[in-house]
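Given as structure tokens, the chain that follows is alone and in the form predicted alone.
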Amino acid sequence: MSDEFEPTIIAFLCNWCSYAGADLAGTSRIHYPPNVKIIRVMCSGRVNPLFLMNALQQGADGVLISGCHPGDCHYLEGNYYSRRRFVLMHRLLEHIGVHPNRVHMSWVSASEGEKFKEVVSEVRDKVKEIGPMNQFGRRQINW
């Protein structure tokens, strides 16, 4: 794959612990891949399978879900139950074609600004390896 190849990468982060770390990166001055794009949930159990697929339909190359180390839940439990939704999602899009390296898990909590960007880097170069995102055509829709 060309080195020109940048890739748009959805980064649904909770709120409590992983944004946080995102937060922390950036005012450590901690650099960090530009083209992760950051969207702030209140717990990585509330990020709907319908999420990532619309990210992927829409443009993006590679989905990112990142929350609270398990047992360390500010909902108690949401982080197992995001678990099991990205395990069945992963599946999933690997039954209909799509590379299981475009969609990623993580645990970071808000004190781990330099382990952010590592995950953040690492889910970049594996996405950047498989290339553009050509499974889906983003829709037009007339109304």
Partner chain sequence: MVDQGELRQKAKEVISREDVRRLIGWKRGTYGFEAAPAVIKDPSEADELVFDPTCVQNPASFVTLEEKPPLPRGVEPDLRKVGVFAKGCDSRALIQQMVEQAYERDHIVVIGIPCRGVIDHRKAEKLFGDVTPDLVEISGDKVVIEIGGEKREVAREDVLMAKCLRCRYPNPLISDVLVGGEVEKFADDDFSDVDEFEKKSPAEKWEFWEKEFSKCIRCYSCRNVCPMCYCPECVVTRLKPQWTRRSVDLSENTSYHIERSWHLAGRCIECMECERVCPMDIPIMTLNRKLTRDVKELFSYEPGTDVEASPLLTSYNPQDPEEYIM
Given for the second form:
Amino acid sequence: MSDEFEPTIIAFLCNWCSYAGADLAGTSRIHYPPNVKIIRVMCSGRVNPLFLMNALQQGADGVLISGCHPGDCHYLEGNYYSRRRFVLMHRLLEHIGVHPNRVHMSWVSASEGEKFKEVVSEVRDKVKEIGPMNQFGRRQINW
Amino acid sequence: MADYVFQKEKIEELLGGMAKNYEVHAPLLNAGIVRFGKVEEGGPALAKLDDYSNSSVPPKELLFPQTETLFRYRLGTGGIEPKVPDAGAKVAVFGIRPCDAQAFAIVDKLFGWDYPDPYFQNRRKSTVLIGLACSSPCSTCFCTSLGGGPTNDEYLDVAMYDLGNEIYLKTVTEKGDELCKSISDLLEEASPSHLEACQNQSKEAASKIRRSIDTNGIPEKLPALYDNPFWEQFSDRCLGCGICTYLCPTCHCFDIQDEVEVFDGRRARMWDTCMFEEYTRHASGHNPRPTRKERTRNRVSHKYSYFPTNFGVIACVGCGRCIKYCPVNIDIIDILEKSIAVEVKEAG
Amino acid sequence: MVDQGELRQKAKEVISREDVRRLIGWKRGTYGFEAAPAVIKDPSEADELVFDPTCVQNPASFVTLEEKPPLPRGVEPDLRKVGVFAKGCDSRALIQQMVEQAYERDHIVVIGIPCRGVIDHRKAEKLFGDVTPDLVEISGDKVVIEIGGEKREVAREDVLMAKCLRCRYPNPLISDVLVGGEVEKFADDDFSDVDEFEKKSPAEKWEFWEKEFSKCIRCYSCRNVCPMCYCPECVVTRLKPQWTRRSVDLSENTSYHIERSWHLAGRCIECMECERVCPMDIPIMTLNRKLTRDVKELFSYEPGTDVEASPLLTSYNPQDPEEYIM
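Could you present the same protein in the form predicted in complex with the partner chain, rather than the form predicted alone shown above?
Once more the chain from above appears, this time first in line as the rest of the complex follows.
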């Protein structure tokens, strides 16, 4: 075991594209970093920015939100709403001093197992570079 | 009891001396706000005594913190780990105002009532109050109407008077005497002229109090207004926020919540306020105080009627914080004055 | 300077109407530099009403703050209109509430008041101390304040709210009745304060917010005073699921403030009430301003200016920016 910091990344994947993409990566035996802890949601439009805050509070070092490509949403427009939301949320978090590389968003379709691997690797590398989340986690404060 | 003086510029030195035997809390300047906190090196700087009239948050937060762990537990260890503070610890609160000290004497009655609260009481026992008399009270202060005064030392262990370049110090209780002896090498003898100066200051400060309320008859009058539309004129503009109660030195309501993690957790209590809708909401969803009218009534009636009925003392010290910080100008003196003027029809 | 006689006359006409049940305006406060919001139900009370630069509160907040407890059986709800005074910024709040369908346009009667700025009590107290002015008025570029018979003139930026110094809507955007004549636009907003803040590094930004957020006592006054915060039950006080814990510490305070400002994305109309009411002097508008600027920049959207608009986050454009999406 090395002492090197390995980030914990929470990934919210939509049921119809990104989760299936991750599944494909698995069945195709594509290796992707094991740092990512996947939470399946029905649509990227389901992801409330509270989920993101809560993940960061509870010890995630990075968060990934992934859904269908624009235009491909199973519910027609869920990812469009999600896109507006997280573009703003990303900027707001940056404004309070959360490093912009902690929060990521991607479009991964059910056939893009390879892209899922690339996205996760990139997220892992970026989060690893900025180090552990030590700003407003729950445990470290006044317990 | 003894009296001393010390040079005002030596205040940090004095606190340093105190810190050898005591954990010292004092008004600190934290990002623009004066608030009591532990004096630590590298922490927020001490607030300048001339720059503020009183701390934004009352020092009740030292004895009754906003969030306080009652006990902790961890899976597999069997049992709980109580976090009751040590009654033998030595804590000094430097620069508390007479009104806030008076508030402790009021809250004592509640926390020592049917169930003595060890968390509050142990802290209370271990704390020495070094008060600082007010020389320039706020426009919202009305302490003289409630048995206190800007230079009242009744509820203090040591009373201080700011005389410009010097600070005059007078011990009031044995606890205070003990503290002053522990730092006697930093103090000088006081002269009769100091005493005279501080007596003059007392008179002058009391004359600067601009607001007052005659509390006679109010505890008896308020229950008669229970169903009166009288309250609407104030509650119509109430926001239902927690400023008036959180910043009140005598408000003492709390909520208890369990914070559970995977393998461990804690039970903690946090300040609660009767101005919040969920304060009285039942599990069924029914709320006996459905609107801000009932909540406004409860806040005022609790202070000026229910508490005096139960404990014989009005739960208000006239610090004026609820008036000063209320964003919509709900003024408790105004409410009380108008309550006296309301004519109530006799039932039947 | 608004003529108080005209104001009271027009208020009296509105509250005397059969179909109006209450009127929200301002009256003299008991002390200090701020007036008190007034809710009147009878024409006889209209003589209490005032308008001058001490009338800072946003009456739009009180339209949605009114509680409607369950009525006893057989009692019909009073569905008559609510009269409401509105400065330029307040009228934007009313519009945004209607955009979100909090109520219909014919639920309110708007008495518009063109405004040339209101007092920031923090600035005023710093200058004049803990006193109550006899008179406050704006004349030309100066603010005239009379205390104890002595008149003093001060520059606008020394006593007016920051929002007034960058006000783009001094005249109400909607009104049924207008008091006084319209005023000329006297300021503009370039968001230079946001740009200035953004020059900090992430570490410096957090250092700043860490201090500010740890001061918060979670009295929720910023939430309650906000004309846009009118959910029957707020997500931060919900117990099931409990997203934000009640304990007051840096972690939960940060969570609260992010949630609060986030929920105002594309909705904040910059009345600055949240920052005004904060007893702990937290610069809450610094968060809101960032979102306002970004919403304008990314989506060319300005809340509270068009009754026909749809809310920002319940609409979309397929061509929306994708700046950081992989």
